Structure formats: structure tokens, C-alpha cells
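Next comes just one chain, in C-alpha cells: the form predicted on its own.
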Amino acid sequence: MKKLAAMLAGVALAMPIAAAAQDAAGTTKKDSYRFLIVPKVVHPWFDKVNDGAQMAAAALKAQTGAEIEIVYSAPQTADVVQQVQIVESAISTRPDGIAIDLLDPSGNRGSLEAAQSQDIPLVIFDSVPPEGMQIPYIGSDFCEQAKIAARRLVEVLGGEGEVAIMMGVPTAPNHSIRAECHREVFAEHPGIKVVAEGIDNDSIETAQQQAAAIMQANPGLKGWVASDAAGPIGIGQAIVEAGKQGQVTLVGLDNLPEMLDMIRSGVADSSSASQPELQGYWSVMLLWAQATGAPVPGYLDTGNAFLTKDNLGN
């Protein structure tokens, strides 16, 4: 009897442990998941984000057997109203998570709060959360990325010359942070003068038009930096069209194929690049982790790379 009593006591002690194991973080399981990826705008950089998201979906299916659907939905223009409409429409379909690159934190806040009120997991990529909102976010150090580019331009110009900044979408947190950090670097060098700032709204065509107009109005311009991935491509096109290769130095941003081609051909000196594929991959991984009840980090840094003709290869 004593042995039986001891065994029963052992079972009784084990039962709460077993129950706790069943409720352990990250153990909620489904046969299928549907995640929404919402970029700022239709853009090649975000195509790379989507590539990364699809890689994560394939990895999760291979490892867990679950069906993972990635719904990629981009606004046609960098319009926060369109972006909010996409998110609000998605909320009604109860996705298992939404990853979004914010166009305007104040404009996006309401739709993010609506998703949170329905316990829909959120991740912000290539941006930062609206003030006071606890949402996991993924990206690189936007300020450091900009400073790498601005310092390089100062170095190439020998600390002297007129420069211009392409700002991207001024309300977008990552773009505004980069623009401000470009200014901070240039302000440290008395010989550098910022003579113009363009706004391209993440459009290559608009960046080309803005750059062409700025160079025409400032014939002594010696260098360019940008705050978005579209900006340097449009700037490079304007430099070529104006016949100013070798006269105007471009230090670009990110790693789109056009940007890499301009470095190889000498239109651009270099680029300070984030890694969009990693941002897409880890956005899905963090959404999936939240959907399973697992804890996730508040911030995941995917890092920056400095690209030159020497380290790109052919």
C-alpha cells in the first residue's frame, strides 16, 4: 500500500507539470496559416521582401507540415489611405498575422490598434512602431545606414563641396530618420554644404525628375545621397542623362539590381544596403511564432552592408 500511495503521489505531482507542458509557450498548433505582407508601395525593393517571406513559408512547411499562405498586397502609390484600407480589409478576414512597412505612423495607428484589439499578430518591418505601441519590428539601424553613406560621400569629396539629399517619403519613419542622419553627418563638416533636398515618394521616375531639376538649378553640385531605395536609381539616371558621370558622386542606398549595376559601371561610387530578403523572412517567422503563442523579441536587427565595386564581383 505504501508503494501504491507513493506512486499515486508521484502521478499527482506529475499531472500539473504535464498540463503546464501542454500550455507551454509556442505549442499552439494549426494545420494552416495565412500571413499578410503590406509594403509601402509597389516597388522592386519590396519584391525582395516578398521573396524572403516566401522562403520562410517554404521553410516552415518543410519543418512543420503546415500550409503557409503569404498574401502580398501593395498600395499602387505611397498613399497611407490605400495602405490602411488594405489592412482594414484584411482584418475582417482574420489572418494569422500582418507584417507592414508604415507609411505614416499616425495615419497607420488606427488600423494597427484595430488588429491588436482582435488579437491578430503584428510585425512592422523596415520601420518603427508608432509611439507607445508595443509591436515587434524588424530592420536595420536606419541612422547608421545613412551615416555610412554620408561619411563615404564626405570622404570621396575630400570634405568639400555642395551636396543634395533625396528624402524618399518624408512621413515614413525610416526615410525621415535617414534624411536627418545624413544632415547630421554633413553638419559636422564645414566644407560640405547641403544645397537642395528632393522628395521622390519612393518612385524612381520622380527621383530622376527631381534630381535632374536640382542639378540644373545647382550646376556646382558635387554629390548625392538618398533616403530610400528608389532615390539613387533615379539620381543615377539623371546623372547619366546630364552627362555628369565623374563630376557628380552618388553614394546610394540598398541592393536593388539597378543599384548594383550603377556601382559596377561607375555611375555610383557605392551603396549602404539593408537586406530586404532577411526582413521578409523574419517577418513571417515572428508572425508564426506569435501565432503559436511563443514570445518574440521587440526588435530584430538584420544589419547593413557597404557595397563597392571591389566587393560586388562581376
Given for the second form:
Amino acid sequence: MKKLAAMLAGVALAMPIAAAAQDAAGTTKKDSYRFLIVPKVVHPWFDKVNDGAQMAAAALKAQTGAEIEIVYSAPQTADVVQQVQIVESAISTRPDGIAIDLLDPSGNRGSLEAAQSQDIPLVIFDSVPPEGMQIPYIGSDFCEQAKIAARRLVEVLGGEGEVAIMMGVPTAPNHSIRAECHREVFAEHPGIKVVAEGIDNDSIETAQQQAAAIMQANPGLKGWVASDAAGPIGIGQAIVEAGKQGQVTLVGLDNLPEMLDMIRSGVADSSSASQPELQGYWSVMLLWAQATGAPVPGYLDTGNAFLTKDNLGN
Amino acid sequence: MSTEHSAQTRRPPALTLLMRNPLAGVFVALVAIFAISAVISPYFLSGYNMSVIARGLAFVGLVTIAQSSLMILGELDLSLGTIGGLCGVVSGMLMVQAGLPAPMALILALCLGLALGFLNGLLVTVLGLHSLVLTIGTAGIYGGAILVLTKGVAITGIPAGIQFLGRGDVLGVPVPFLIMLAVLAIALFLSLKTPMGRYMYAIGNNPAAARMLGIRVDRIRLLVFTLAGMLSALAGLLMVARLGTAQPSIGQTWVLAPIAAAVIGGVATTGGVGSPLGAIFGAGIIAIIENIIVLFGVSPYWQGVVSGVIVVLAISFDALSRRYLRRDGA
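Okay, that was the form predicted on its own. Show me the form predicted in complex with the partner chain next.
Everything in the complex follows now, all chains and molecules, and the chain you saw is the first one.
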């Protein structure tokens, strides 16, 4: 009886300590974690995000010993309905966290609320959270990225000439922010005239078709900027097909292999690149931190890089 | 022969009844996929996941009912998805930009769906155009109109009052799914219990013979095209209510999926064969495939292959069961 009393006393004494350890921020532990990465669409840019996510998973596994599974689930087309369906289906599997690049914050709100109601940690990458929702988000300064590209085009053109803007998915906030910031820069230069804007819906093929048509309709066009990663690749193809290399300047966006090849071959002047690997890496890190109960920053800027023939190398 | 006869006599009456039904194959395929998913994934049978599947099925299901009805007539309307998208966008504009009360905006948008379906039907019947070819053109017009109206930007600020139609549940069952079931019941009643339904099958089998029998072929065609337009508009409106925004992309995936669902469900593209119920079973198979692909974490690069293989297996299963039925003389 005395032994039992002593045991109970011991348990009672230990409980507050255990509870404190459990409650302390960042101390919740599990043997395995499953994080879901939901990009806008199947696209090479998002493969780099996935690469970064896998790197973070490997780093966490090495440090903590926990199994970290990254489930990469992408809509086949850039369609918010498909993306919502994927997120809602994924919630059924009770993942330890979801990182998502929103196609449309308003359209995605319902599925994000469903995840929050089930206490599933969320991170938004390459996009911004729906208005009023407190979700950590990761990305580069989209506006600054676009302004770097637009300013470069103005500089190459000597402050004069007709230019065009390729928008990506107009409902995607990062794409629309970039398009708007391109316009702001061009508006500061009276000699620059925006004669056309295309919508490529993040498709290289559509970008190529749009760019070809716009260059046909505007033979005096001198330069292009884009608002998504697929856009400049399609534009570059259209420039080559139209035989306008050297006559039309392309300042691209992001660092897909085709974009880098176009800079090296001289089809494109340069590119203002976000860093998708970093976005994937920090998405997983922030999800993991939330899963352990640790506080995380509300915003994490992964920065931009300006790529030219000189700094790219071979 | 005697062996087959004895096999038939040994079979329970309920099973014999099931096998005599032309929908047996697709129904069994649906049940098999459901059962396999439930066994393989521990998450599949959760109430939340069932709700996700049912809600997802509801929208494409409405368009599938519309498309399968047209296919029974021997017609195809490739503009149904863009009718849904356009009506969704117009309803959003009426509610948000014109400030109309939500019920009035929804009714007007449904009327627009009726009108666009009627226009398709009119062009098919009056000009004698092939519906497949014509609706490639009208799909372009309606889809282009969406971009003209929205400039590709979603319309936000949809009144919260109507969002119950897309997001709400009644006794745990998603509201859009209940609406789809009600529409399915009406479609089945019309196709099985009314002269109009019999006329549809007659026209689908042989329009010339149907004319000789005194059936007003063009009137039936016009009516079904019109109703199909309205159903697509209904799907678009419900999707607006679900998302809380009028997305220009609504309806993009409602072109091939309803045709695939109908074909999986035993509706012949040549007309005169099948039922909207079979088409919904087909849509159910597609909805479950889309769900389990996510539950199993299938790589996005393999999703097309996996879903294609499952669809081929489901169709093969259906075909084999039909062959078995024929051999069995049932």
C-alpha cells in the first residue's frame, strides 16, 4: 500500500513536469510526419519546389531521426476547382501539414478553412493568404522581382519603345502583382508604351501562341516581360520562330532550364528569378515547426536573383 | 446447355435480377472500386472523405446527366462546360456588380443557360448542323465571352447567403449532391416513365424511323438541348456558391469528363442506348479515382496513367460482364 502511495505521489509530482515539457513550444515529437505540397499545376518550376521540400525532409530526418514523407500532389491544369478538390481529399488523410501555392485566395478559402478547422498546419508559398486568414507564407517580393525585370528592359531599350507584358494566370495573386508592377515601372517612363498584354495561363504553348500573335499585330514591338515562369519560355520560342532575335528584347522570369539556355544563347537578355528550391525547403521547415508546436514567422522572404549571361556560367 | 441452365437455377433470384439489368456491369465496377479503395486506404470511408467525393461528384454529375440525355438522342454538346462557366460568371456579375438580389441573379443566370442551350438546339435543328461540330464553335464563343467579361479575373464578394447551396450540408449530405440526386430522379422519371423518354430513345436509335412514326424529332431535340443548357448553368451556379467566387475557369473540366462518365456508364455515343443513372455511376467511378489518387499520394506525373488504367479496367469489367450475361441468356 505504501509502495502504491509512493508511486502515485511520484506520478503526481512528475505530471506537472511532463505537462510542462509537453506544453513548451516546439517540444511535441512524433516518429513520422507526412507533409503535403500542393502547387498550382504540374510544372517544372514546382518540381524545383518539390526538390527543396525533399532536401528539407532529408535534413530533418538526419537531425531528428523522424521519418518525413513529402507527398507532392499537383493539379493537372491550373484550375482552382481541381486544386480545391485535391486539398479537400488530402485533408481526409490527416496530413501533418499542407503547403500550398494558391491559384486564387478567395476560391481556396473554403478548403483552407476546412484544414484549419481540423488543426492541420498550413503554409502558403509563392502566394499570399486569403484576406483575414492568419497563415504563414513564403515567397519572394513578387513586385520587386517584376520591377527588376521591367527596369532592365527599360534600360536595354534606352527608355523608348513599344513593349508587351505576358500575364500568367490572371487570378493568381503573384502573377497579377507582377503584371501590375511591370505596368508601374513602364508608366514611370514616358518613352515606353505598353501596346499589348497576353494571358498564358502558365502554359508555355499558350505563351508561344499569344506572343506570336502579339508580335504579328505589333510589328514595332521592342521588348517583352513576363509574369510567370512559363511565359518567357513561350515568348522566346515565338521570337526565334519569327526571326526577331536581336530585334525584340526579352527579360525573363525565374530560372527554369529553358530560361537559362535562352540567356546563354542570347535569345533572352536576362531573367529576374525567384528561388523555388528555397520556397519548398522553408515550406517543409515551417510545417514541421508548426507540427512541433513551435512559433513560426508570419512571412519569410526567399529573395530574388538577377541572372545574366555573365553570372550564369556554363 | 444443361450446365448453363443449372448455373442459372442455382443463382439467387436477386443476383439474376441484378445481372439482367444493363447497368449491372458498371454498378458492380463502381462497387468494386469503392470496396477496393475502402480496403486499401484507411481514410477512404471517413465521413469527411465521403462528403468530399459526393460534393465533387455533384457538379460534374449535373453536366453528366445533361450530356448523357443528349447522347441518348445521338447528340453531343461540347459547350456545356462553358455554358456552366459563363452562367456562373454572369450570376457573379449580377450579384456583385449589378447589386441584384441573389435569388433574382441565380434565376436570370439559369435563364441564360436555358437560352444558350436553346440556341445550340436551334442551330442544330434549323440549320441541320452536326451538334459535335457546332458546339465546338459555340464553346469557343461562350468561353471567349467569359474572358471578355472577366478579363480572366475572378469575381469576388459573392453573398455569403448563397454559399450554403455549394458548401452546405443537410444531415451530413452535401447540398449540391442532394440537388444532383433530385435532378437525377427527375431525369430518370422523364426518360423511363414518359412518352418524351421513349421518343428520345427512338430518335437516338433511328431519327428517320422516329419521324415516320410521327415523333416531332426536332422539338424533342430542341427541348433536350435547352434543358441541358439549364442543367449546366445550375452546375455553374452551384460551383460559384461552393467557391464563394465566380471563377473564369469554372466548367473547364466539364467537357470530356461527362462524356467519359456516360460512356463508362453504358451510354452509346451513337444514341438510343443507356441511361442517366448509368452515366452517374460512371461519374462516380471517375470521382472515386480522382479521390484515391490523392489519398494514395500518386505522383502527378503518374496520375493520368493510373486513372486511365482504372477506367480501362472498369470498362473491360463492364464489357466482360455483358458478354457473360449474353452467354448466360439472361
